[in-house]
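For reference, the chain that follows is the form predicted alone, supplied as structure tokens.
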Amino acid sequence: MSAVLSPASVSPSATVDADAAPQGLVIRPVAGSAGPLGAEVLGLDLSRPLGREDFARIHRAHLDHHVLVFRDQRITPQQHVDFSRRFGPLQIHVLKNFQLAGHPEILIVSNIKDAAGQPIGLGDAGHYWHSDLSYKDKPSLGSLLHAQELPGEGGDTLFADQHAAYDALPEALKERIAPLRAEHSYLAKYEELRARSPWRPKLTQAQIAEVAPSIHPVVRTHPETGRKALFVSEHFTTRIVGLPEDESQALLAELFAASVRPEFTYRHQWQPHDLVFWDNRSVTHLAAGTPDSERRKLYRTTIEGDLPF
């Protein structure tokens, strides 16, 4: 495994407050959780200033269990801007319609309706398994969501580890993936999702050219860790490069029932004021679907990673 990096050179944006007190954060591992796959970081408080030694904790931990759970977190969209943007650039979601006024960083995730009837987010956000802006050339780094207005009922976002996914697979099957690459492309199943949910507006040329397809590496390493993941997923993955079609597609299928076995997967149940940070680069996620009766509401930022390789 490859040195970390330290948590200084994550971004030219992510600056500390050194003089900062540590706030005697504490980092558990989630229950019900496979492996190393989930923490919860308790006793933080991220509307107060974040001192290096917390942050290079929490750098680590991100590190170690992929997906971070902060529990209690009632902090601002700024301060949550402003979190995330420590990691690095965001990136801002083609659909600008569900922006957070004053805040283009922030992505509204709802199922919720204005009172013309409007959708106020997107509220089919999940649906398929996929990592957050696999078909960007240079894909997220990270996204964090932060609760708003939870569900009495449902709501809860799974989690697969593709670090795990990778390491089980057969050695043979390991080699067969390696020089392969895959096309991502935002628009593989949009209008599907489009014709079954209120929520997706019909994109402009403008938009569509700003999802252009990318084609990345079918197995990435984490270029912090140094780990192999599988880099597919069900959402975004449309096609093997150079492979005939119908071959394609049968490698696609057995990688996408490979990566999200059970035993690679965590279960989030989510509480008032959670914020969830998720490595991209490590984890592929899904929502598990809230009834049309409940009200749900999330904001959410991405971080922009590297080119993947």
Given for the second form:
Amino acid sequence: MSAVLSPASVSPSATVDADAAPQGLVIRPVAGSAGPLGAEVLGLDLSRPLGREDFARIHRAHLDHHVLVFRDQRITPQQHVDFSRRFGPLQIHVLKNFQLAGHPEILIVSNIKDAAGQPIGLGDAGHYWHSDLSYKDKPSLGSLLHAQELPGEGGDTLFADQHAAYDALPEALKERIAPLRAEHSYLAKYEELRARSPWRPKLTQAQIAEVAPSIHPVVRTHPETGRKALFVSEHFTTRIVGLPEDESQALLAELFAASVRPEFTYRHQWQPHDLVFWDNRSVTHLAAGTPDSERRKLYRTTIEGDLPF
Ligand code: SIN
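Switch over from the form predicted alone to the form predicted in complex with succinic acid (SIN), please.
Now the full complex is given, and it begins with the chain already shown.
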């Protein structure tokens, strides 16, 4: 069963004040990205009340740019949760041992180990290209990742625009994949990752039941913009329904390659206190990796989306 916290289940905080005055925020495309992918949000303090007008601008920019980088956000975990929840109910990650204490909605993404040598977070999150929680019946709308501690080198996150990837496909391929559906499974690469990172827990039967695979369209329509996007990823998509295994694997390999062409990607180099909010319906993402000698810690919330169509 998926654990979802509804907006009504918590009391509002100062970050949810619909009548607050505009903060004078500026939204501008990020440097180093071709096309619309990625915008910076400047002059906004999410620890202060966020009014209707600013929220509407942020929402519009998120739909237009798919990845928003809110600079210099000195927010608490509760403020991170409250801001995330304005976009929908939050999803709880199946690896509950990496929840932030007191905040089950926050997954700790970190390569840091505590004094007893135990990992404090999911150190290899994002090792393969993926869209968060695409293995759920209702995959994620978007995720918000807030930098807590950044490495001196490495630790970038890459994003790939799945509208652009779809638009660039040859017409014959678009026609071929239009009716197709694919399976997404959390377990697809779990044991492979566990072999590489033995600190990953062995999943219980309850956890395995919580992440039962889902079937989704290979091309999904964004529920808010109506735009089409490729919706497959090397991490979670296991097979195309109804195709022989060899054909299914060959087609997936072709689509995976098409989905991460460099001209459709933005590489995010983290700055202190960045909060990055991406649209899992429009982009896939990848953690580029952090040297073992470097420490990296971020907090992630994940917003529940709609049934893909
Ligand atoms: C993730 O896949 O959610 C984590 C990405 C990252 O650590 O850069």
